[in-house]
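In structure tokens, the next block holds one chain alone, the form predicted on its own.
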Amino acid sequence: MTTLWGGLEAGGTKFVCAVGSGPDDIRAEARFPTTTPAETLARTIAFFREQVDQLGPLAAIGVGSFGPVDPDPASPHYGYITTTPKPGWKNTDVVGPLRAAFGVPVGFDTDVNGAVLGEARWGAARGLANAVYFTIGTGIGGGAILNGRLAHGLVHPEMGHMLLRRDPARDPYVGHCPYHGDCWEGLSAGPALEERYGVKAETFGLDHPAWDLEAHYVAQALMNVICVLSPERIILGGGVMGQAHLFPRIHREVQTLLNGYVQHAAILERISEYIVAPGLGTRSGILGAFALAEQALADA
């Protein structure tokens, strides 16, 4: 009998709740508004509710989260979203309810730390040890498989947020983020492009000179995390990343930026199998979510 996951990609914008064992089994899968934590998480458990009447018992939950989030599960808080400044999420309990419901494992991890594992699991980064996944869109995260084991610490990695250089003369923006103002989010996210140039950025043309300027902040992140982490692959997804035209321009920058310092066939001959678009395409979340409930199978 086929092991049936349930997943959940819970984004600030929309939950995406899925059944399935892998890439090639998705039996259902449903899209609703992110409202209220009640009214949101009601229909996320009404939708598993219905699948297993109509399928059968789920081997365990997977939940790939908007955050901050804790993901310790030793925290009297795992599974929570903290301290969002989405309204009326913050400290929202979110493993509790599936738990309570359905009397199973529930994996929960960030979004982007269950997208690089399904990557890892069913995509770009199978078969490798260590790896990096990037969303670029409304905003920026970056989850990270090191050793074979998602990267936890104090929290979970914020790599969207961390800080790179601005040069006023070529980029006088100073930045969306309103923690940081012109760190990697707040200058490559979506709504930063949007404001710097005034328009919505899926008019620009492709000599558009946001598109270098996007690529050279993206090649400045990418350089600070192959000297920190020396993933094996990094990954790029995202709704701004669906511009296949700054792949290149971003493997170019990142070699300019390298400077041949770190002297690897990866980075100086094959950039473009080394930096890449998800494998997993448009479903790196929902496959991630059902990476996580394996996961937390495993781990019971």
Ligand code: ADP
Given for the second form:
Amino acid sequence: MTTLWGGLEAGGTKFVCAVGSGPDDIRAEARFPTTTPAETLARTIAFFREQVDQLGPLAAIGVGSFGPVDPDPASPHYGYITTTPKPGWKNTDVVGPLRAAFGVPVGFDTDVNGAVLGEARWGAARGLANAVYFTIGTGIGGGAILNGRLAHGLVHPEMGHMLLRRDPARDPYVGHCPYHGDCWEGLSAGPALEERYGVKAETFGLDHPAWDLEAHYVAQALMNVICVLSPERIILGGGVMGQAHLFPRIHREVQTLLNGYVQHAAILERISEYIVAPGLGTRSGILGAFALAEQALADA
Ligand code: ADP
Ligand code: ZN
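Having looked at the form predicted on its own, could you now put up the form predicted together with adenosine-5'-diphosphate (ADP)?
All chains and molecules follow, beginning with the one already shown.
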């Protein structure tokens, strides 16, 4: 019998739930808007119950969540969404109700740590022990695998909020982040593009000046990540990266900024295989939740 995982991609606007064993075997899926914690978690549990009735028991459940979250199993608030500005969701226990309902191991992490784990298990970072995944969408988030394990520390990385150099002559826009103004997310996430130019980024033409500026900021952030973590691959997903022409611009700009300092063929000769789109397309999140379930069972 196949081992079945329950996966939950808990996003700020929608929840995606699925049951299956991997990318080629997703047996059932549901998506619904993120309303109140009580209602949204009840729908999640109802979906998994229904699937268990039809397909049999889940071996484990994995949750990749919007955050900030508490991913420390030793903490009394493990499995909670913590200081989120999203109304009603501050200090919400996500893992507790799932554990109580199904009595199986529940893996829990940030959405982007889930995504990098999914990409390492089945996607563009398969077999790599050191990889980073970024989503550039409504916000910017980064997840990392280091030496084969997801990166945690005091809490979890917040790579989307790293500080970059902004040249006010080239870019007078002061940034969109409520905490830091012109941090990376403040400069480069979808809402920053919309606010800087007054229309949604989806409507910009290929020759819009936004794209070279965007590539410049993304490349600065990636240079920092390359210098700090030395990942073996960097995966860029999220709505804004739906603009595939950004990849070659980012490749060139990363090489220009690093200026030959990191002497490795992956960067000097094969950068288009080093900074890549998700191998799982838009499914990194939900398959990442399966991978978190698998890891939770292995760690139990
Ligand atoms: P979320 O981050 O909320 O999960 P997305 O990754 O789809 O969702 O990101 C949504 C943001 O990305 C919005 O700000 C939107 O304007 C922008 N976006 C979505 N699709 C595109 C596109 N094809 N080109 C440029 N920007 C896009
Ligand atoms: Zn910030």
